[in-house]
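Let's start with one chain on its own, the form predicted on its own, as structure tokens.
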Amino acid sequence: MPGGAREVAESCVDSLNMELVATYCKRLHPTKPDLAGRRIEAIGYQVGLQLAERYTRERPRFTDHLESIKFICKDFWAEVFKKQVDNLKTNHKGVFVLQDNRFRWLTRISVDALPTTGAQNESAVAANAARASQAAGQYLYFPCGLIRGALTNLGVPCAVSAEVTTLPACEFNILVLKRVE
């Protein structure tokens, strides 16, 4: 490792995210999914703050929101997820959409499938897809927190949400908040 850099095995980060979901969504708050999601997102937020501090230590501060978002899409994403974001969209009014067509933390998700035989085949397939998307959504609380924490550290107050399009693809929606002065 060059210059005393420290790294964590990818399997450890995968396991952390899986255990966060199992602990908060299934054991601590099984009847309160919103509370579980907020707790997991808060942990991701703290980690994102620290990672952004580490990854930008040798860089000058960014001058605008777009530079910060581009840093998240390229450098931050490459450090955390070992690839860049596949697509970045914006409406130039403070809304950014980061699209990852093969999000690493969703590639290993599986859900017990409903039987897909007979005349109900199409409805069972649709139900399986809906169940998989719902299950996958629980694993996006932590990365939403990571993104929000990193952007907050870079001076971009924001709200981050995510949606699963088709596994393992997902989109992260970033709404830049107005600063109160």
Second form
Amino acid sequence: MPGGAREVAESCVDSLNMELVATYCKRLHPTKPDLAGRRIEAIGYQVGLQLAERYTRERPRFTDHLESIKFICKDFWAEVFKKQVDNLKTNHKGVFVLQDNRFRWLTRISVDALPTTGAQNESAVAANAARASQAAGQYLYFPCGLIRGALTNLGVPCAVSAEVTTLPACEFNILVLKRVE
Amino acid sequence: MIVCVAVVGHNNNPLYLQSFIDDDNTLKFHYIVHCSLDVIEEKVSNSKRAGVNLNETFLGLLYPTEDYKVYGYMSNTKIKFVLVTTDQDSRDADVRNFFRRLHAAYVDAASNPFHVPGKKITSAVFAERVGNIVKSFGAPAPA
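Requested next: the structure of the form predicted in complex with the partner chain (the form predicted on its own having been shown above).
Below is the whole assembly, all chains and molecules, this chain first.
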């Protein structure tokens, strides 16, 4: 087999992401944002399954859930987003919070700021932040699915949600589901 | 000589089973692979209980039957690969190498967007790759 992996320009991934959100949220299901979100998340789920298969190829098995989550934070994140997660918090009861201060797929998003006059400064700033997190939230469905798919394939059934704090930082909440025997 | 290669999913559902001798008795191989699943489960849970963190993917010789030897390998995603061979003296390194290549072929087949996870692998490319890996198994080591 000839050496050297094939490469694709990252702008293709960015464009595909933007088009994915635009198609599902504006064209296919404009009146049902939840349905659009679930569809995108399902796509991310399958991709996450396959990526987990690929990135855990040479590694020995993980002992427990924490190991799998650490794998996601370090190796998986580094392969997909070219950096590691900045902060991992847990309450040791099955809830994990992954914080990324500069989420790669959000770096190209900006929101038009509302004009701020002197007196209404604070409320305008808060309104800006709210609009930013709502607009950017749509772009986080796919990464949520990615994480859920990868963890499910590693044997950690979970539910993943995300929120944008301030662009381009965001947080992913992972809730590990107890398996019902 | 390798007689059978099988891939089993994480719910113990068969994903791929191919026999390489002209015997029409694939049912016998289904049975052998099914029995070996129990041995795999036992090995994995044993290594957990004994405190030996043997998190190896390669599980080694599972059990020898009258004329076959069965080797097992389990990936991180609980996909199991089973190899049935009649060789009396296959080298450990050869078998590990075989499983490594098989895992690579499986990952490529699973990345196919038309492949439904959990259903049988129907890709002809995968079948061909497995055939090639089997053919080059046990090639004599360079002197």
